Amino acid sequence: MANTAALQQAVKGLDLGTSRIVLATLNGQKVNFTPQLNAFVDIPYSKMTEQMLTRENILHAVEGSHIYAYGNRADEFAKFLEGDTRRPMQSGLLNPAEPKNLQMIELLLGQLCGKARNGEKLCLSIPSAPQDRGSDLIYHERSVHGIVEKLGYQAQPVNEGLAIVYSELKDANFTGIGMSFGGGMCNICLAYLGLPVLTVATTRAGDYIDHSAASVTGETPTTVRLHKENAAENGFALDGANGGAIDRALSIYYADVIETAVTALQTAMAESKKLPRFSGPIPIVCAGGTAMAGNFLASLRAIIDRTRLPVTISEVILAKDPLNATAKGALVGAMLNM
């Protein structure tokens, strides 16, 4: 492995996430993380309007009659509209109802990432492929991977599920269960001394909560998923009993997402004909926004004490910072294969 000087020079780790993309950085010991929101808003062309986003630094570009403010801001203007963000990627890959997907990825990108200097090395979370999109995961790597070479960058790829047991894992030599509960998907990696043994993913996930909790409260996705943020920092847990409807719905779509993942690591597990002998039990760890929520590890305990795994699981943790352990995963994959 390189010195860590040449290090902070030659190597980035990118979350390219459904509802964020995180960028993560070494800053000597220290890794910086910046993120983006994977969304943008289409407002009507105004000079006025061009003024206000440029002297606010908010993220914008024209064309024609339409400027496209995105980034971290974009919720803004949705819930001023009474509207919801568009979406570039949709349950974890590139979103083939929004014609303009991948120009919105290359904006967001060009602004998070910068040119490439000196043959820089990116290394970029991909999702597993959900069953029966081999095809369209395929799309979405190749595409992506062309935006990351045009800024100049050498692209490599690290399993979403894989980065989680690098950034959390050292210490367990790498082996042992990474769960990525994201926006678009769930990612799901078993690891053994840091080689994947098996990935899997569910497309139920935060963004398959909000939808569906905003479906039968009758509210904006947007509206739902700002809730339960607001929630999160004033302790929503996963019971609902105290709470309105939203509280109800989040409550029921979190239980199924949940056991969706179990059921999916279970036939995987079931299924393979490769696994290895464990010395011992190992760990699960989760990371992603739809982890953080009260309650969430011990649900995910629960069903998993109840469903037929052929391992033994130790220990059921969350990432020590849930929002950039892919980014920090990524990062580490990078520095691994300098």
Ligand SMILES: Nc1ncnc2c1ncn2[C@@H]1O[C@H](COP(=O)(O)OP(=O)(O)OP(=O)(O)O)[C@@H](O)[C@H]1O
The other form holds:
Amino acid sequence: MANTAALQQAVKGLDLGTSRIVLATLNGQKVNFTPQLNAFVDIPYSKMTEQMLTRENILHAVEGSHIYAYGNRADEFAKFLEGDTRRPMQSGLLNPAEPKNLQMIELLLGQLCGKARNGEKLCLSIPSAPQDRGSDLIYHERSVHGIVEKLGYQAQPVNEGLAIVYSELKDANFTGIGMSFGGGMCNICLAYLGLPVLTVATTRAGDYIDHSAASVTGETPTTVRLHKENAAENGFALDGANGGAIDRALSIYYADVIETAVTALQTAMAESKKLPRFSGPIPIVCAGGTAMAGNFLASLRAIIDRTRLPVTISEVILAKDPLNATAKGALVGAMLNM
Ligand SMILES: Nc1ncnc2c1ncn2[C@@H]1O[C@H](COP(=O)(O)OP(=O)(O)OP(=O)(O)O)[C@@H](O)[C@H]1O
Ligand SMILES: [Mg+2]
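Form predicted together with the ligand structure, per the form predicted on its own context:
Every component of the complex follows; first up is the chain already shown.
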């Protein structure tokens, strides 16, 4: 492997998520993370608006009579304009209903990653194909690969579930199950000594919880999401005692998300013809924003314990930094392959 100074020059890790894009870079022995919201708003052009956005350092692009404000501050604008942000991605892949999908990803990645220095490597997370969307995944992967290469990087994909294993299971010799519970997807990878034995994904994750809970409570998905994310203030936890209508709906759909993920894992393991012989129980490590709710791990553990799996699970743990684990894993992936 190259020395530390050379590594710092030569590698980046990128988590291209449905909700957030996170860049991981090396800073001495530390890893720095830079997030951007994977969202934008369309504002009518006026010179004054453009000047205001520039003064406020809000990322934006002018196109004819439109200004597209994108990234971290897009949410503020959506609230102020009483609308929702537009999303370049949906369910882990490019959003087919959003005509500006690639253009916005290109702007976001240009801002976040910048142009590559000579020979710089960028490892980026790619989800597993959701059911019946294998061809959509090919389009997604080739398109984002093209954007990264246009910036001058040597692009290298890493499965999102495997990235969680790279990030969190070094002490277990990269052997175990990584589960990333994000906004659009749950990505799962069973890895053995750093090699992906199987990968599988479901499209029931944070967005599904928000939309389903909104539908049955008459709230908007954004209201539900903000309530869910402010768990520390509102006390939201799965099966918590302090239940209003939103909390009850959230608990029900959270249980649905976890059950769907565990069933997908069970089915993939049962169908796999190449499960290695593990020398002992293996850990499950969870990451992603959706895994941050109170009682999440206990609920997952309870469902794992009543599910027949061909391997014994030792512990079910949460990544140290759940929102940044995929990006860190992508960075580790780039370094492992130097
Ligand atoms: N504290 C929290 N409690 C519960 N959910 C949270 C919390 N913080 C963020 N989330 C949810 O996590 C999701 C975003 O997580 P993450 O950033 O891991 O997704 P992503 O990587 O962008 O998406 P994906 O991996 O599915 O493409 C959103 O649904 C968000 O509402
Ligand atoms: Mg993710």
